[in-house]
Structures are given as C-alpha cells and as structure tokens.
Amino acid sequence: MSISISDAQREFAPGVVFLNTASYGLAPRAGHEAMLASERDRAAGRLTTAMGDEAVARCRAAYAALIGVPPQRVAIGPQVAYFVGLVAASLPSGASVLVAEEDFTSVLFPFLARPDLTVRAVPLDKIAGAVDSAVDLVAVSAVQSADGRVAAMEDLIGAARAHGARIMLDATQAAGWLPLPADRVDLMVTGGYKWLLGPRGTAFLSGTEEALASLPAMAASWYSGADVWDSLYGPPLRLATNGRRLDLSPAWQSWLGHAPALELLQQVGVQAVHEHDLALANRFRAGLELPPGDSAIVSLPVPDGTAELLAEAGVVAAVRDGRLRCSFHLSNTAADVDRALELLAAPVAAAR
C-alpha cells in the first residue's frame, strides 16, 4: 500500500519548526506509541521476546525494501561504528583505505585506530579520481554530515570497479530520502535514528554475499545463531550463514519503535520523499539567493548566536563545523521553510 506525502505528514506532531533531521529524526505517531507501549508492557510484565523478534524482522524487511537488497543480506546492530569496525577488522595488515578528509569520525576512526593500515584522506570532490590500483577499500559517507554534500557515487563505483577496490558507504545521512546504489556497492552501513526516523539504538549493515562473508563475526552471540532460540547454550559454534551472522542482540524497545517508522517510509517511497525533501531544501536555497542543490541538507555561514535566535522563535536547526545546518524531511512543509527564511533574513544579510 502506498500513501501520499500529505497522508504521511499526519503521523507527525512537532511542537516546533523542526529543521534538524540530520541530528535526529522525528518519531511518527505509530512509532512513538509502539515504543511507549513496549515500556508499559515491560513494566507490567507483558513484554515478550517474540515481540522483539517480530519487530526486528519487520525492520530488516522494511529497510531491505527501502534500499533494494534482499533481507538476508542485512545485519542489524545498535550503531554504525560497530559495523565500520567489522569492516576495518576484516582488512589485512598493510591494506590501503581511501577516505574523505571531511568525513564523520565514525567512518574514519575504526580505520585510523589500526596503525597497520594505510589510510589516505583526500577532499570529497577528489575521492573518485584518487582511486588507484593501490587502494583496497574506499570508505565514505554518501552524504556528508557537516554540510550535506552528496558523494559522486556513480563516479566512485566506476573508479573502484576499474581498480579492483571495494566500497563501503555510510548512508546514515542518506538512507530514507536519497535513492542509493545499495545493490552495487560492496558494503553499506546506516544509522537508523536520523532520516529513517527511528529511536537511538538501531543500525543496519548490508552488502554483497561475498563482502559480508569476508567480515569477522567478532561479536558473535546467541542472536547471530542459525536458530536464535537454539543458540543459547554450549558449543559448537552454529552461526547463521547469511547477514544475520553479524547481528548484535537488539534493544527490543528501539526496534519496536522503529518498525512503524520504516514501514511508513516504505509506504511513501524513497523517490517521493526525495522529491519532497529536495523541493523544500531548494525553496530554502532560493529564499537565500543560493543556487539549487542536490541535498536535503543546507549549510550556510551565519553570525554566532543565530541557532539560538531561531530556537527562541521555535525553529530548531544545528550548528556543525561553524555553520548553520538546516535539514528538510518528510514532516516539513513549505510553511516551515518560509518561517525559517523570515527569521534568517537579518542574520544572513549580516553574514554577507
């Protein structure tokens, strides 16, 4: 079943003009209620492990459908850095990793924490051209956290394939609003609490069968067993043979709260969300006399205190890397954009 943007917006009830999805996503009503209900059930002794298992299965299926890969090639965990750490741990000593120098540290630190790897950082707009035969892995965010720049993913895929390098994309600032080549990259990691509208504590890893099989099950547990409820006690090792081999035991409440949000995004469709988000971001850019862009995130220089000025007037944005960062998503409307532009007129003029 598909629904319209306007129908989906009825699921949200923000108390402010919220332009901060790049920090965390607003919970749709059904997701919020599901998470609250899970805590009420826990307090009353009615929460069951079957509820958690069902929620994880729903999340895995919905996420897989959103990005266009089979569910069996999706692993679940609590955060992106765990999955990036698995990728870093899989590399042999002396391997060469190419990264974007401006990238979020959860993408960079797991590789930099291994002194036996060669990590080379280049500007994002030069990363595709920097791929050569010495590169074993390219690790980069599909969309930059600080300013919303979108990586040239098609150029990157072409360069990596030409030189035999693998690609790991971090889609935390992209999945949910930006169509992604998830079926054509080796590995993709995604935090669930931003554009996927989930609570903190959900993350996903997807990839090709070959790339997933190359990752070590460093945190293997009962939940990564071939049969979860027959993997509780004793040897031998009996892990799942697909992406679930890399699962971490889930915080049930987070997954119960995330399932309705992912299913809402699935009902709207990534392409429709992309068109909606980008239209609002470009309305915002036009109001600031900026050229149109390709990102749902807009970053601009403003005087110190501008974010606080907006917050006092009920508009929530963020400051990253010394610039105001506004992000536009499913719950936002043209009226939100216009309210922000009204408040930013004087600060932007002062900055210019």
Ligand SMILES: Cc1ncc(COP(=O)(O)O)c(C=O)c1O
The other form holds:
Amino acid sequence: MSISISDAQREFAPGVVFLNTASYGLAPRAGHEAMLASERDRAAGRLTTAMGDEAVARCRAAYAALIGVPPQRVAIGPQVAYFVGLVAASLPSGASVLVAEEDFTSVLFPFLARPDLTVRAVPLDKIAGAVDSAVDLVAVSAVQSADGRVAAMEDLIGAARAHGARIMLDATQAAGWLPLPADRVDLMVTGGYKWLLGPRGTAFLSGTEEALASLPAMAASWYSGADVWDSLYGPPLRLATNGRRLDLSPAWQSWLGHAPALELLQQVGVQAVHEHDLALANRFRAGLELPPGDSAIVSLPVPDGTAELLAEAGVVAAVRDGRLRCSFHLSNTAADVDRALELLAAPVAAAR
Ligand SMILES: Cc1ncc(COP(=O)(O)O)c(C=O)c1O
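Now that we've seen the form predicted alone, could you pull up the form predicted in complex with the ligand?
Full assembly next; the chain just shown is listed first.
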C-alpha cells in the first residue's frame, strides 16, 4: 500500500516548526505509541522477547526495501560507530583509507583510532579525484552532517572501481530522503534516529556478500547466532552466515518504536520524500535568494543568537560549524518554510 505525503503528515504532531531532522527525526504517531506501549508492557510484565524479535524483523525488512537490498544483507546494531568500527577492524595493518576532512567523527575516528592504518583526509569535493591505486577503502558520508553537501557518489563509485578500492558510505543523513546506490557500494552504514524517524538506538549495516563476509564478528553474541534461541549457551561458535552474523542484540523499545516509522517511509516511498524535501529546501533557498540546491539540508551564515531567536518564536533549527542548519523532511510544509523565512529576514540581511 502506498500513501501520499499529506496522509503521512497526519502522523506527525510537533509542538514547534521543526527544521532539525539532521539532529533527530520526529516520531510519527504510530512509532511513538509503539515505543510507549512497549514501556507500559515492560512495567506490567507483559513485554516478551518475541515482540523484540518481530520488531527487528519488521525493521530489517522495511529498511532493506527502502534502500533496495535483500534483508539477508542487512545487520542491525545500536550506533553507527559500532559498524564503522567493524569496517576499520577488518583492514590489515598498513591499509590506506581515504576520508573527507569535514566528515562526522563516527565515520573518521574508528579509522584514526588505529595508528597502523594510513588515513588520508581530503576536502569532500576532491575525494573522487583523490582515489588512486594506493587506496584500499573510501569511507565517506553520502550527505554531510554539518552542511548537507551531497557526495558525488557516481564519481566515487567510478573512481573506486577503476582503482580497486572499496567504498563505505555513511547514509545517516541521507537514507530516508535521498535515493542511494546501496547495491553498488561495498558497505553502507545508517543511523536510524534522523531521516529514518526512529528513536535513538537503531542502526543498520548493509553490503555485498563479499564485503560483509570480510568483517570480523568482533561482538558476536547469541543474537548473531545461526538460530538465535539455540545460541544462548556454550560452545561451539555457531553464527548466522548472512548479515545477521554482525547483529548486536536489540534495545527492544527502540526497535519496537522504529518499525512503524520505517514502514511509513516505505509506504510513502523515497522518491516522493525526495521530491517533497527538496521542494521545501529549495523554497527556503529561493526565499533567501540562493540558487536551487540538491540537499534537504540548508546551511547559512547568520549572526550569533539567530537559532535562539528562532527557538523563541517556536522554530527549531541547529547551529553547526558556526552556521544555521535547517533540515526539511516529511512532516514539514510550505508554511513551515515561510515562517522560518519571515523570522530570518532581518538576521540574514544583517549577516550580509
Ligand atoms: C553522518 C553521521 N553519521 C553518524 C552519526 C551518528 O553516529 P553514532 O550513531 O555513532 O552516534 C551522525 C550524527 O549526527 C551523522 O551525522
């Protein structure tokens, strides 16, 4: 079943004009209620492990459908850095990793924490051109957290193929609104609590069979067992052979709260969300006399105190790298954009 943007918008009831999905996503009603219900069930002693397992299966299936890979090639965990850590741990000593110097540290630090790797950081717009035969892995965000710039993914895929390098994309600021080449990169890691509208505590890793198999099951547990409920006690090691081999056991409430949100996004479809988010971001840009862009995140210079001024008027945005960062997603409307523009007219003029 597919649903329209306006039907999906009935699922949201923010108390503010919320332009801050790049920090965290708004919970749709069904997701919010599922999470609260799971806590009520826990307090009442009615929460069952089967509920958690079912929620994980729903999330894995919906995420896989959203990015266009089979669910067997998706692992679930709590945070992005855990999965990037597995990727870093898979590299032999002396391997060379190419990263974007502006990138979010959960993408960078797992590699930098290994002094035996060579990590080269270049500006994002130079990354595809910097791939050469010395590079083993390119690790980069599809969309930059600080300012919403979209990586030149096609150029990167072409360069990596030409030089035999692997690509690991971080899609935390992209999955849910941007169509992604998930089936054409080696590995992709996504945090669930932003554009995927989940609670904190869900993350996904997908990849090719070959790339997933090359990652060490460093935090193997009962939950990554071939048969979860037959993997609780004792040797031998008996891990799943698909993406589940890298699963961490789920924080139940997070996954219960995330399933309806992912299913909502799946019903609306990434293409429709993409058009909607970009149309709003570009309406905002036009109001600021900026040329159209390709991102759902707009970053602009403003005087100090502008975010606070917006917040006092009930408009929530973030400050990153000294600039105002406004994000436009499924729940937003043209009226949200116009309200922000109205409030920003004076500070933006002052900044110019
Ligand atoms: C690109 C990107 N990756 C990852 C994260 C979150 O990382 P973690 O799940 O390790 O906290 C963020 C949060 O802002 C992000 O913007």
